[in-house]
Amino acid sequence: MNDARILAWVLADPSRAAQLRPHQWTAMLTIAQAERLLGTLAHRLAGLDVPETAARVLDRARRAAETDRRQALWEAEMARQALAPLGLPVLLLKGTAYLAAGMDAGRGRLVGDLDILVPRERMDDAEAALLAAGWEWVKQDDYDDAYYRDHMHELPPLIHKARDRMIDVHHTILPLTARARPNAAALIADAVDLGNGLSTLCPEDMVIHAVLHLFADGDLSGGLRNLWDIDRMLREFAERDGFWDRLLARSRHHKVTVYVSRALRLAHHIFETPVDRYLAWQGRRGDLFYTGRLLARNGWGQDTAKLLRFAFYLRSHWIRMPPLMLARHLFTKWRKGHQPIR
């Protein structure tokens, strides 16, 4: 195993780590550093045996996730309570959900930016809110500022003036020129509420998400952890009756029922994740790819496939946006990457 396929061998299946040889262990904590798995791993290897130099770079990565993981939930109770006046539930996505709502998913996850879905009727009242809270603008370009506005899923990001954390305001999940086009009211209207005045999208609504997040909204950076949370939530909402039938209408509902299918056929493939045969056959073409830009990492924890990452570069801005829209938006980022200094 040249690749990052050893992380994933050993996240399938902990007890493999033991087979292990001293450079493999290298190679497996630099991948999964490079990666942001490694606190997912620490938590996997708890308690096991391991050689003495791996065990103290797995404890500092337990403590670490735990901080994040404190660090995370605050940044969400800080969210509702600048919200909480316009009547308005935080809405958790991504990271933050699967930590809030305990889930296996959320188990030594690293958290980057705070992920929030909220009406889009009601983007405006939440950004004033933010703001008047202490968040503040990342980005001050204009063109920038526009294109979020009128083209993306969410606001432009925000950080906290005092805690340097991030928040991302979506109102759907997608980009508004990508060709994939999730249900938004769907979203928002079957989210299970946690009682705390944070709620989640549904378990059908999460999987989704993530998928989407992985295959149809870049260029599938980070896509080997984005997988991971696939198979963990696929594992752990399986076990309810009807899950696997309720999948599929909710896919076919949000008309992306291709993506989903080709999730679940990589997570079986690379992590070993059980999933329902029916839902997985639709449409094969293509996975091979995906498999190698997932697993393009070195035993040094470097990129490789180049070409290939590149592909997945250009695929990205491809299913983003129109050509012609896609031609005047890289032309205008290119342009004013080319300024001269005045």
Contents of the next structure:
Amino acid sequence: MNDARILAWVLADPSRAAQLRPHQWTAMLTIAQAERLLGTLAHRLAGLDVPETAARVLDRARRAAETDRRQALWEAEMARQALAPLGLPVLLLKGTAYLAAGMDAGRGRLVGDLDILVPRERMDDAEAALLAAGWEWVKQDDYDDAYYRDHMHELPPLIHKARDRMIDVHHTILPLTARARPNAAALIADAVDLGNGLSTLCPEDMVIHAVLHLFADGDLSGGLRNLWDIDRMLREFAERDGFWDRLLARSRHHKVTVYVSRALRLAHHIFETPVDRYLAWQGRRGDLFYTGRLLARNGWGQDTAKLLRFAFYLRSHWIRMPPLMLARHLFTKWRKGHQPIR
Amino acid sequence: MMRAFSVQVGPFGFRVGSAWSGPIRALDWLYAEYPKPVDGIPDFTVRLEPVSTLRRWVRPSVAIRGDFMLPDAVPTSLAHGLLAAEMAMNLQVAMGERRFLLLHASSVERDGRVLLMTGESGSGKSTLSALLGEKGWRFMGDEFALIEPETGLAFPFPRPVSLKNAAVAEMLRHVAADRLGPEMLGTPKGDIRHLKPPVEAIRRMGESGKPALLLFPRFGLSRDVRPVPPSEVFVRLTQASTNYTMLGERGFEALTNLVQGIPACAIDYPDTETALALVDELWSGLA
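If the one shown is the form predicted on its own, what is the structure of the form predicted together with the partner chain?
Below is the whole assembly, all chains and molecules, this chain first.
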């Protein structure tokens, strides 16, 4: 078992940790760190009997996640204050949303950037307000800047000059060049108010966003953590009556059912998530490649399955832009000596 | 594939994997007297990998990877692989540790009380701690002092001392040559040789001490002693700590307690004899 399966296996059922031998503990902790899931693992194993050193490593991760949580929520509050004069509520996406809403998916989770959603027609206002409140452009060139503004679903990233934290201002949840086009107005119209000037997407849209982020917007780097978010949300939301029907209807509405279906199958396969069988059977084949890619890490924390990784890297570009545009983009990047991040 | 080495130093266990056997052999020798990680589970993993498949064989170039990585870390040559391993191990602690407040400082202990020395690279804090470790003090570490916020105690992290440039010859006047590791010439940090700490320092690497004096040594200037006010000490130590901000309020409390609890002096010295005399003088002047 020379892949990340050992981590997924214990995350799904923490009592299994009792069976681990030292070298398996070592592998699992290293993989969890590399997949940014160590804080999550620490929360899952809290209260269980673990070896002394493992407990120390997990304690460190728990503390790191707690620091992260505090900083992430503070950033959300800072954004709220900056945008309040515009009458713009702060609609949180991804990690910060999970934390602010007290969801299972937020437990022990590390949060890097603050992601928020703003109506497209208010993007200019939001940008000006954030610049006035101390955020500034990350240094980048004109091509990248124009590319973001013309084709992406978000502003070029801004960093706060005093706190050194990044904010991504989205107006929808997929690049404008992607094949699928979710209904951005519906995302905002059905948002859930948290009562403190912050809001999140509705449960079904939160799942759909996580799914699209995983499959339709990138090369599956950090994918295991995204799939874990999906697992947690599916388990938590499935307790509400009619959730699966609403998820199916919402997926059809955004025209992303195949992606959601695939996420359900993979979550079930990797994290043993209980899923709706009808919705999980809507997709196409090829799950084995996805599974292989999501678990492509060995006990030393190294990337494995290099060819598969590269294939998904190519795919990430292919699904993000039409062919001619992709050719032009790659030519521009190549001329500037761009190297893909590995 | 990966050749492996593991070791326990103070409260941290390390696992080092390397694509080449050279760095592992060097680590085996340098850490021969150290125990293996408790429970067989290390705290941190470090990897020395070729920057590309080709560079494993042709002009081998070592990329420093591990649990914690710097995106812009510069690769080293294989001849400096031991240095790469040492830097990588330090990096894991610097970026990953959350229980102890880390101070970029050397430390030595006597009668349960600890002398901390901090300063820029080249200040002589490493060499001084190594010298004191040969002269009746217990060597606790030349890189990081670990302050436990809840108790204010300093814990040892007695790694081999990385001696740079002229410090090598200076140290050879005081210790047997067989305690010094291979010469690494022309590294980004200068010419380097590692010194194995006294066996006693390794045996007692779990024993903490109470901080009693903080010094800011500066080598190469004529003899001078100047008390440093707590406000300045505080600011300088926030800069000397790699995880002060990550610890949040615990870090702030640990640091204010430390700063208010012990005297601090800046000492300038032209040679080691003067430095040792200054340390004796200041130490015996403590209440």
